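Taking the form predicted on its own, here's one chain by itself in structure tokens.
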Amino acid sequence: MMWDFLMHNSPALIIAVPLFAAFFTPVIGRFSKKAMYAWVVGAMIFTEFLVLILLYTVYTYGTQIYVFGARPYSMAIPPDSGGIPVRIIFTVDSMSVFMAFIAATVGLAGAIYSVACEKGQSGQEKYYALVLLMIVGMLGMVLTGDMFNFFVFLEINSLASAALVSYRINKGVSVEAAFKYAVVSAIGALMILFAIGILYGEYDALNMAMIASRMQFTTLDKIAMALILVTLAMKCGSIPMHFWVPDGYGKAPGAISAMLVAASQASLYGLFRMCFTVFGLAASHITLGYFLIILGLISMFVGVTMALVQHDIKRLMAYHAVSQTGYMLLGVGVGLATWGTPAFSQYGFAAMEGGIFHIINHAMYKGLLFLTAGAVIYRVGTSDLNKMGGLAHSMKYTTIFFIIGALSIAGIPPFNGYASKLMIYESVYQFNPLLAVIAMIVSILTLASFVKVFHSAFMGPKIYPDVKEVPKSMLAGMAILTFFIILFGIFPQLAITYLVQPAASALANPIGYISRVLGGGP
């Protein structure tokens, strides 16, 4: 009974639970630190068994509908809504699972990571509430069939972002960080909601299925388009909108800079949703493909070399952020643009594939390597590569834990990132091979950038004798991340098999995704 609840109800318990314990989390925290830090974790681990449950459900069952306020569970537009899905209804497939446990995961992480990494810090109560409603916020909009709820989740992920990545004041720096954060957001959501409004105004429609049904493209449309595209490829990080990524990663705690790479992740499925989903099948899909192209090869490129010169340890992993995000960009466009030809059987989807698999591997090996710079920053109180050296002697596990990012983030064998970089060089190349040698160059010129890192930071000798290992619990956050590095580079079919494929493939055909909502269709 419990079981068949928690099945039919975990759409709605995933957004519920970390929300719940948003709220109660400052006053628990007024009596009990340590309650505080167990009612968090708690929290967490719940909502990631209840994300294990909705993956489970969706791979077994197929696309979940979930409409709040009516039942059946499995019904998509209630009977006294005129044929027309008016009410909140998520819409959760392969897709927007996949995504759920990237940020599940991740939220999970960061949030053991900060048990010790923010212990000594003021504010405490207001930093969990803030993280918790940043989970709601990322879940939210990879899970909701809604235009409208999309646009209101996206700015609950945006506000708590910022206010954490100002959470530390920094002398004021990391306030001017979370300021350019906050006015670039704001001035994306306005677009967004202008957009939303003229497609409820054209479709008497917020729903994503009912908008795309009936979709004809007219010049409104493709404004629309335009203003939801490029906002939400600016809030994922490509160039050239990246310039909040830099400050925002930079001068967030270690924890968040982790977070903030699963909310850009956020944004990036909510631009591929859109392509695929909502203007896919009225646009020119080559159009669309392209678009991505260009942005993800401009986003690699730009990106890398930006890194090399770097002497922050966290801005220039941000720049590996915004760069690594052009794969994803360049492996989804190739799929977009050859979408309904030959090519696309042939190595479109087999790009799509390699794409969406390099979002869940750079989440985690990317979050790993801000936990580990926030690791570092958090014994040497610098995040100046210049001022740093001889590291490895004393904090042995957290050099492991970074050699284990840097070389899955070059796509170095064994690890994860090395099985999507290979699926995208190879598909890559039938479209056309320059742009696959393009992406090979920046692996190795990301290669020498962690060189570089691991160079000025844990080798030579010890610079600050007095520096040990980090918490437990730090390690324990890294120990998760690193776990899906490893699993996923040494059984990589695990995951195209259970993860990546239905995904893509989800991705890949929205009259499913249409009808399902408004047919009731498998």
The other form holds:
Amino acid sequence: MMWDFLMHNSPALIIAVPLFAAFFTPVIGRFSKKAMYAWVVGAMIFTEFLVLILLYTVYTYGTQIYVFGARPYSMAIPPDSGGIPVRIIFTVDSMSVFMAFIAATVGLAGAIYSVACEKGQSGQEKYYALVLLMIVGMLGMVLTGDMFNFFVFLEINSLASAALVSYRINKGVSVEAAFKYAVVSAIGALMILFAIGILYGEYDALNMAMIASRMQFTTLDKIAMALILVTLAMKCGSIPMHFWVPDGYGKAPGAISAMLVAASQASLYGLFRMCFTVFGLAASHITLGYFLIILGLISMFVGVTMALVQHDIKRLMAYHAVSQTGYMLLGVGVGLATWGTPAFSQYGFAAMEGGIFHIINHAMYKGLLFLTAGAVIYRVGTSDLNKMGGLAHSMKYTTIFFIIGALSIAGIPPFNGYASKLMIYESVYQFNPLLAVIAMIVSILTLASFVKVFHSAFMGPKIYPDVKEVPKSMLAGMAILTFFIILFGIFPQLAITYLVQPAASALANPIGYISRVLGGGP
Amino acid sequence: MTGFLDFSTPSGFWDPLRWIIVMIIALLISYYIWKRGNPKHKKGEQIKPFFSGYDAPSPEDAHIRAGNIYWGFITALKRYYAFVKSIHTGNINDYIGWYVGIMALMLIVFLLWGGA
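Please could you give me the other form, the form predicted in complex with the partner chain, since above is the form predicted on its own?
So here's everything in the complex, that chain up top.
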């Protein structure tokens, strides 16, 4: 009975649980800090549990739709609606639940890590309420099948993220970074709202499946497509619209930087969803594919070369986040450029799988690296690599976690980064060998960059004799992400079979998505 | 569970477990060689590193800081770095400028070649 209730209502509960927890966090925090920590972590564990239930449901029974306010909850088109899905509908296919798993897992690790990391800070009630709202925003963006609802969750995500970037005022520097992020996000969101208005005016619908099925691809649609795709490319941090990334990631608290990776990936998901599902049936796959490929290539190369010259540990890692996003854009871009041609089954689909696999791998290792950077800053009080050294003497576990994260991002076996990069190299090579060569060079530069961080921060004589290892809850947050890095590194086929392949198949099947919502589909 | 050990890639396969076993064997062999050591070595000798006849600097002074690493690489790409650093102004007006510029470019591209 309880199991059935959770299975049927998990899409709504995944949003409702952290949202409810967010609003009650300040109330509980007024009475007891310990109760507040337990409340926040408990809410995140329950959310993760609900995501796992939804993952199982989608894997077993296929795409799930959840219609808010409808009875039964799966009735997408009410009899008196004129054939239009008027209610807010969550359309959860394998790609959506794959992204929800990433958001919930990184969110859980971030919440546990924050317990010790933010203990000495003031305004923790607001901090945790915003953390939970940020997770609501990410989860809503990836689960919804409604354009306006997507905009609302994008705004929740952006506003909560901007507020969290400025959480530690840091002599005004963090506030400036948050201001830039907020301005860029607000203008981007306005463009998306404008595009949604165009589509609504044309097709009398806000549902993604409905818009896709009615798409005439007029000049107005092309304008809406440019507004949406360029904005989401900016929000996921692709070059040359990435400038907010080093500012925002670099000045946010450690756990928030890790969660910002997942937040940016929710926008990346939006970009892929729009390319394949909303505009995919009408637009030129080659144009869209090359749009992603070019952005990916520039992001990979400029991101890593800019990272090499940084001496602020978090700014360096932020540029790597930009660079790694390039791999995802490249992999999925090759898939999109070959979509509908024989090349898609030969290597295009594998490239998509590689790009999508890299999303989850990146969330885990980049999240871990940001947490290790936060741990270092927590102990030494500076993010300047020039002032660090010898931390491996006293922060042994943090050093081990950093090594695992660094090897993984550089694509060194047997960690998860190697598995997804191998798929991208091999498939992209068949599309164009030069692209694969550039991707490999970027990996080498990534390794070089993290060797620099390792040498500067962890090797050498003890510069900080009083430094000791970080508290256990911070190590626990890092351990959660490390578990997935090793699991997906040693058993990549596990991730491919249950997460990546279904996600790539769902993304490449807009007809199935549309028919599931509008009827006639499985 | 054996099915999850065979990771098929687009052009072949990758077996992480076998790789780990080979690496462990290689590390064990390396450890054995290192453990045997050099029988000719006498304790008390060969402690100080040779530094062209000069006194070696202290470990604190010898530690190369992050700002000095990859100096050669960065100098070789001086012109490239001069350009990419010049566009990272930190000015919010420029951030929006790039965004609007790319938006305008993609509007033209999609209007001309966006349709299937």
